[in-house]
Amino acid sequence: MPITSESRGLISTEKMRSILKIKSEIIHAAGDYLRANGFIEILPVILSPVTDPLRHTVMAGEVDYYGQRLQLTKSMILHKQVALRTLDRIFSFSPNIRFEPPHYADCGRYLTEFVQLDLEVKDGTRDQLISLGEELLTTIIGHLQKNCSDELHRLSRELTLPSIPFERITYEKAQQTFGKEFDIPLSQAKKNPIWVVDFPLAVREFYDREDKARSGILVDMDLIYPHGFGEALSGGEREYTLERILTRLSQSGVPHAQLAAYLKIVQEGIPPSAGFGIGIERLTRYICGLERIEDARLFAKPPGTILTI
């Protein structure tokens, strides 16, 4: 059975090992699994003065850093396009913070503080990303079957195996389908992972790479896990000139000089270049059935929680 947020505090310290054990095998093989298809890792970077100014409404994480103003990181996407100029294939577990509204909480699916594996190709194209993060997904499924029975025996959940390729629908047809908030719905439906691609450009960040052939139409893509656990990962294909960054920003609304710092580095020349984040705690979850993210780690932060410790 699930672990439900009525017996959250209640967990075993049997029960809290067992969770800790498959996350770090997750890590374990996610990286394994990189380094054999020839990605090199690289560190995260915490602060900045430019990160992800993101769509949707979080608060400003600042600190003052002699002086000059540093934001924490909310995702290493900017990072990701500059490391390629020295590294072809690249990850990194990425620790993030975004503070979200309060009621975010609710749902049992965020934290103020998280980690995020982060992979970006040079001239990666988003088909071969979708194959290696079906690869990656069933890669680290077929290891903890192998490696945590004991643990996931003791959580009762039973691993399935999901075969690939995915299915894939379009953004349009979940709305149509699933109406307009189509992510948990969606994911209610399947027994197996599905790609939900071509995002409209108008509800997405200003790095995914428009289509030529299709005026505000992105090539990019989300992945949703199945049973209601929601979505998985996050990417695309990447703008990597100056000229389409500057328009993407105007569209967004994003003022240029709130990443001048980046926009240099884009001036001087980055690669065109395709990746993806994927949430440890969130998978973390997904694969032990927990109802609450809040399980998948030690001293987690739900949105707008006072802290303890």
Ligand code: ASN
Contents of the next structure:
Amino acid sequence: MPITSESRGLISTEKMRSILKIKSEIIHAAGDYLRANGFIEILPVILSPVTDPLRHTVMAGEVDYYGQRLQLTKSMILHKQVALRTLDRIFSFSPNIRFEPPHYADCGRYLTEFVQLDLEVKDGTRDQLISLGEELLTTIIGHLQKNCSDELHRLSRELTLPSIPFERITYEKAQQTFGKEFDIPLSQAKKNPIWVVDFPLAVREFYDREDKARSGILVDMDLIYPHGFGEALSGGEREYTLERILTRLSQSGVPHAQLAAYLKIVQEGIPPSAGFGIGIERLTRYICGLERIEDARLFAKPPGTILTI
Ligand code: ASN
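Could you drop in the structure for the form predicted together with asparagine (ASN)? We only have the form predicted alone so far.
Next comes the full complex, and the chain you just saw is listed first.
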């Protein structure tokens, strides 16, 4: 018998009120910081003929739209690249739907429906985006220390401002030191967030750019929270030429026809860029020190649960 959404993450109304106030202030602080840095907010896309194919096991969410098959957004990466034909720096609070395997619910880090703060910078580099990510996170934490001290106190959470720049480790070194599935052991070993850089091509999606000088290595990154909270964000520099994108799709085993609408636009031209997406519920979980991600939002849907609202 599948568990129901209420049998997970039951917390008091009082505690939830503090969490939701903190989440609202996270969104506020992040939006203000990005707008002050030249970003323009675009509204999220929910349905499209194309979405992020992703590499891991996620069932496609599809809708019949007047006879056309549309996808529910798994991430807005493709639309971010296309939007940069119009704007130079964009962000969106983008709802993502990912039907993950039900056992993913066990670790308390996955939701079927979650929101990503997804951003992209025309002509951006990984180093620029890493600095931006560090400033964004510390700005949010600084804002919460000032504006949510009562709520943090009620959650018995003492936030320390992480020191910048964050440490960096390569994917290869992380695996050598912390094992093949390094995310959580690495996270548990750290007191400050840490960047994992240079993922191998075989473990990432087609859009992260391969380093010209180092075949098989991508110019991308993940940010890992400290104290066992695991992955915070994913991003990188992007492939943007039709030739490279077709090669990378073939290497990933994604049929070109699946992304035909996107490829047509790529052929007309999309700019070089870099960007990342940071999960809002995971950020809230980290900030509030919550054991389970379903406590980081209302109407949470852990994978495999029967929904009641
Ligand atoms: N938002 C991520 C990025 O910008 C992609 C993802 O969530 N799969 O790289």
